[in-house]
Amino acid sequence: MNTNILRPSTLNYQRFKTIGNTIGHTPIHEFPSLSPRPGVRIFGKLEWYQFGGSVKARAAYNMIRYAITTGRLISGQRLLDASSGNTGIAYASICSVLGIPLTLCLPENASSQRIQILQGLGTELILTSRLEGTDGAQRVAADMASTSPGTYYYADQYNNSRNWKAHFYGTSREVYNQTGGQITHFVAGLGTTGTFTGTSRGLKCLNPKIETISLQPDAPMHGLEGWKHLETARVPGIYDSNLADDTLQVNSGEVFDLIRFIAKHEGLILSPSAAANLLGAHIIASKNRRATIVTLLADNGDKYSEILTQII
């Protein structure tokens, strides 16, 4: 019997359950200002309305829950992962409540706001090469876990099936139910690919006719934090390319134009990645006479003032 397993009394089990109750079930918002014609509706789920403040709360909670309940994360170990920011903040928010020490490998060009948030939540940060992005951060995290297996539990979000399963069992059903089963298209950008993979797989189980469209930046060097240009980056192990009925490229300049437009016409200040998803949804809308298109808005603009003050 492993006496080092994190037991409910150690974690404050009621807090663990309470956090779970605040994950998911985010509101859905229609964007009539983006509809090109009657009969085409565009919706975005406001993912910052949950504990941890972004869509990554879903995967982070699911991965931590699995690690604890299976005894993989034991007392005295540090949770370890690589992140571009939002998953890290979700981890940090959850771990700070549960008293789990956290170490994150983060590219050194992450925004100062994200670094300050993570440090404020007590996270140990290992800053990695800005030139290698999250691919480099993953390599550093994997090396640390291999060198000191007793010190760290490596969650490995890019290859952890609990990432996409959070969306398979949660997000896809929420989207389907919130549209009354009328959804015809689902659109999402690719980063860890958990959101796209899990939600698309879940929606196609509910209705195989739903079209799922993946989005990528149109160049290796882009301004969409958390997104991957898969042709020039390490492809996450959880990604299933067979799920995409189509793949669109998104231009960063057009994303910033849309941020301004949405602020003026919808009263929402979106993050670049959220606006990029919405731009993809708008592109799909322009190609259809009748459609109900849904995307996820990963987070709002609260953590991006360094960028947004220059464009709004």
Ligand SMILES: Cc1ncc(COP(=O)(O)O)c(C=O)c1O
Contents of the next structure:
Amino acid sequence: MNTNILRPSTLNYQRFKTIGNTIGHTPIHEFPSLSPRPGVRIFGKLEWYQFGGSVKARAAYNMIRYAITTGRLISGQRLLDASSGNTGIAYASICSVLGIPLTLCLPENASSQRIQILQGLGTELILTSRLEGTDGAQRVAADMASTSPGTYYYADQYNNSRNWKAHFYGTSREVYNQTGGQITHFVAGLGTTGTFTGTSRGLKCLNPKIETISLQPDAPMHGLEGWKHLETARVPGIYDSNLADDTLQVNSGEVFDLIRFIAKHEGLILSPSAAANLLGAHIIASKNRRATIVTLLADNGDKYSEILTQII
Ligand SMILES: Cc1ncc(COP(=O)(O)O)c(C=O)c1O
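Any chance you could show the form predicted together with the ligand after that form predicted on its own?
What follows is the whole complex; the chain from before opens it.
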């Protein structure tokens, strides 16, 4: 028997369960100001209403739960991953409650707000080349995991099926139920691709007629934190390109215009990637006579003041 396995008693299992209750079940918000005609409705799930403040709480919690309950993450090991920020913050929030030490590789040009939050939550940060983005952070994390396997449990969110499964079992059912089964289109951008892959797969199981549309920035340098430009980046192992009925490109300038519009008409300051998802939903709306379109708003603008002061 492996006595190093993290046991519920060591972990304060009650806290673990309590955090679980704060994951998912986010409110859905309608954006009538973006609808081109009465038969077309656009909804966004407000994903910052959960522990850690972003959509990534879902995947981070599911990956940590799997690592602990299967005995893969053992006592004394550090959780290790690469992140552009939000998964890191979600891991850090959960790990600090559970007393699990965390090491994160993230690009050195991550915003100072993100770095401050992560350091405040007690995370060890390995800053990687800005030129290589999250691909470089992934390479460094994989090297550290293979060099010191006893020290680290490498969660590897880009290749970990528990990432997309969090959305398959959680997000897709929430979206379906919150629209009373009326959803016709699901739209989402691609980072690790967990959100798009898991939610689309889940929705197509619930109703194969639901169309799922993936979004991409229209250029490699895009400023949409959390998104990858897949043509020029390393494609995550969990990505399934067959799930997309269509792929749309969005322009960062138009995303920034939409942030201003939403602030003025809907009372929300969105993050760039949340606004990019809404822009994608708006493009789909303009092509349909009747539709119920849903997207996810990964986080709000709280962590993006460096970018938002230039936009708003
Ligand atoms: C702000 C933001 N938006 C979108 C995404 C993309 O989500 P996913 O990794 O599930 O593709 C992320 C991922 O980290 C993110 O941080």
